[in-house]
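In the block that follows, a single chain appears as structure tokens, in the form predicted on its own.
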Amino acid sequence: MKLNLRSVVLPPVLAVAFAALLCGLALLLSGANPFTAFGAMVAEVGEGTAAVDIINGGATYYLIALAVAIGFQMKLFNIGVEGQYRIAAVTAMIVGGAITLPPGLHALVIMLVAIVAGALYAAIPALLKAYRGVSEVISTIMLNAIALGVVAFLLKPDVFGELRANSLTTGELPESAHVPGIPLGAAGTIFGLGLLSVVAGVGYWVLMNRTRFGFELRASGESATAATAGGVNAKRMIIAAMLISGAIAGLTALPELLGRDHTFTQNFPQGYGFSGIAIALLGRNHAGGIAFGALLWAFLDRSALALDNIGVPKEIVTIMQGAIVLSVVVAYEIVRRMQLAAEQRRVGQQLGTTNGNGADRQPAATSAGGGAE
């Protein structure tokens, strides 16, 4: 249990904590005094709503994650969670403002739309891959290419967009479409939807770790010709790990379009699939790493506002991001070696021990025997 707490909590704490000097060296040479620049990062969580918008964001974040971190465990690269999360959010949208039902009802028919354009559009790679051999890193970043087009396509006014302000959008969704938050005042209001980290969190926990399925999906990441060895069809692996995938992927935009905006615009926030991506690799796949990691990304996204504040450079914060993504890999072989050698330092003393016992066994029965001679 030691060791592989260490295995998971020590390397993103040792990618945060090298990340954290680049910056600060970064804010020498820059000529910002590096103290007073993360204590205005730290303090901006307890000004206005910085807190509820880094939960806001981290439940984002966490969903994201979570799509990457499925194809993880297949051994899946999915770079394509970003097209197909933004595909998925134009289309619920548009079948959103195009339907009219009760409340509730209304809202659960827009998260099953997404899920499923969602899943569809992983759909694409999964079967290439599965039946073709193409690479899914290949085939998912011409698809985030294609998404952007196909939104775009979508959004034209003689199509299915609206234009309002300057902006090209969905059109607004009636009430009954709209998820209540929960509201704390003057410290603002966590998106409703945002729930569905939670509920998705622990789904994710007990699929990998307490079924058969999730069992299978990482034997098969392992070692598909073992897998199949023991019965399990890696093919049908590879295209459900990519379908569960874009299915939470689907969900990423939700929080934020039914609790707060209300409508898709060409505007909306884009590069969650590439943040999900480094926080899925920071937690290393792990439901509660990962929620450390999504937390993390938000925290330093809000704090940027801090930076500027202050007439610090707020690209600092991308410079920690980029940091600690390359050093979060750095940090998990450093960890790894760490264990291996002390678990050979452990067996070599076992097998030092076994030795010294037996060689003083062996004089002793050598003796026996010469004196029966």
Second form
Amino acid sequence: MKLNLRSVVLPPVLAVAFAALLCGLALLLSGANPFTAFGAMVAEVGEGTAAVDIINGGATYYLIALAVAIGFQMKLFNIGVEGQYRIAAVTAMIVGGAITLPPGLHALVIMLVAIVAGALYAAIPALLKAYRGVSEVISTIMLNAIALGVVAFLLKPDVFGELRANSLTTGELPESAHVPGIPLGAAGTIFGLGLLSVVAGVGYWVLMNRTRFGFELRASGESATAATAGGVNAKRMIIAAMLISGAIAGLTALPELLGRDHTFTQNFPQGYGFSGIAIALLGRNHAGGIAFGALLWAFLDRSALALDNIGVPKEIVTIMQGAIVLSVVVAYEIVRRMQLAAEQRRVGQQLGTTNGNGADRQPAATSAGGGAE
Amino acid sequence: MRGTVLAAVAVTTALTLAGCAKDSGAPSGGGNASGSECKLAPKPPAAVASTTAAKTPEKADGSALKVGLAFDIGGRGDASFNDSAAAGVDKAVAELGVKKENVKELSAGPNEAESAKQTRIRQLASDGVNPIIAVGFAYADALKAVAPSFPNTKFAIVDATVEGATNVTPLVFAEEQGSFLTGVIAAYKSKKCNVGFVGGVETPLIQKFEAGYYQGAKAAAPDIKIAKKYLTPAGDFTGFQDPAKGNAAAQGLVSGGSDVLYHAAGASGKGVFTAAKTAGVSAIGVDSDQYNQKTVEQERDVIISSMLKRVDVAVFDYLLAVAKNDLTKLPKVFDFSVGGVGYSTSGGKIDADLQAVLEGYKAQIVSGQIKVSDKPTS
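Could I have the structure of this protein in the form predicted in complex with its partner chain, to go alongside the form predicted on its own above?
Every component of the complex follows; first up is the chain already shown.
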């Protein structure tokens, strides 16, 4: 598959520019100076711990977005990553706090527990989908709500929770489970487990582009019936994709939990899963694209603080995130049509005549190629 | 000899009179005219003197202070918790000479990462802001991480204590004490001897409200039925911002027979008030005097009282203490004795008799005769 620079890079750039324009308008309407605001957003990257915060946030978003992307590759909408990462995080922290192991091994076991817990929680919608045909969208949304309740239950003081000040936590992890980061002095500390997202990213790319499994996964996404006719076991693919998705989602919270917090509190941020869906869309399920999306998302999150600091309504960032996702979808469509028109002209020139029929077939193949990338 | 007799007579008379006075008080307290109303427990003895006598306003010069406020979700204008903290700062601006331009306010976004909270605090501290007040227990871990790097900056946190950080002053409240009186009000006002509680999120903090309410209602009417509903489990903080859920929960309690509803559910409380209005029952507000709040103006005739959590008092007292450079006199817990919690009477639904009862219970709590637990028993 040839990587077409124009069709891959242009849409997100257009989308970001369009979203910036939209937010500029919103800022103008609210009485703020858009240039000061954008200036502050960019300038703060160099200040304090901003750059490190963006990298750490990006790493977390990258993991969860990869989890979503694996499902997307075969048109499975795993909305349940939200619930999967919370269940996995709280289970891993409870187990991690209860066992004693030498350093290194301890963290490894916690990671394994998180992977297994995330995968197991994803197994419920996977089995329901494979054997009962239950839409994974509905079942995962509902399981998200159930996950909230389960986490709240596990955090109760008479179950596994601990009351600390006015907050509930899973109790502090012993020293042996801490994962040291890369200290950059005053600029902050990069989470050691942030490397997980690099590993996961490479693994994802290899899995999708260099293995039979990845091929079958994408083939099932393109056309389930065709894949089945080609000898792909659809049920096995659904279950495998969901389990891998859940396993990666399970890792999401670990960089910050093992690297900084060392305990899961009831204040642990919610909504990573939903950001992950947006980032996977933004990155078009491509390992590199998602990395870009994750860092952009983390940068926008971070700039909310800078905006608040100069008195600009920070809600503008939420508008921007929404606008980017919306316009990236539109931008891909526009670029696809532009390419289609260009293709038509090229084919027309080659045939010496503008034949509508020939032009129609050609672009269809192009768009399929672009979609799978 | 004669003197002794006289004295004895005098003492006896006094005792008898005192006894009479006590006796005559009891029947009205235990009055149970209508069969379905609560059989009320004997009223507490009247409060001897106003225990929260107005303190003479202390003077201090705060003109050199650069005050930072890190709000929780909602920020200034949430008509609740954050606004109350803002009011404390506004009072400091008016009375301590803190310069308006030296007050910096930042607020949190929903579902933000822990690093965002740390950054907000660090941003303020490295800008030279001192003191910094973090509003809400969600800042506890952020302060624990950041405060040690700024040993010369004074921090305060509302609703939490941060262990191990000596420059962080906790501003915590005895919500259970204020809620105790709310429970008493509910018991006196209920016609069916059945009252309800709506909690926003089932966190230990909101359980303090529930616990106090329960004990107060039981103290005033031992046979009373108390129902409770929480909107969301711990960890899901949408329960503080979901009036529709508040409405549904309140309807559920009303159909279960409750006719006085107390909410500790933040912005979801509006839903509780609308449900109360539709069903024709009474409701009790929380945190600030909700009868006078713009956001619930439409429903205010059902609000018979509000449990006041005086974040403004705590914030002001803290700023005063900082201005005087003496944090040692600041109360460990803002309770009845320092006016940190209380009840409102706006709307005229709390008559003088009931107020006397409330003041009686309050005096017993302050004196330690009644100990209000902050953990729910049921």
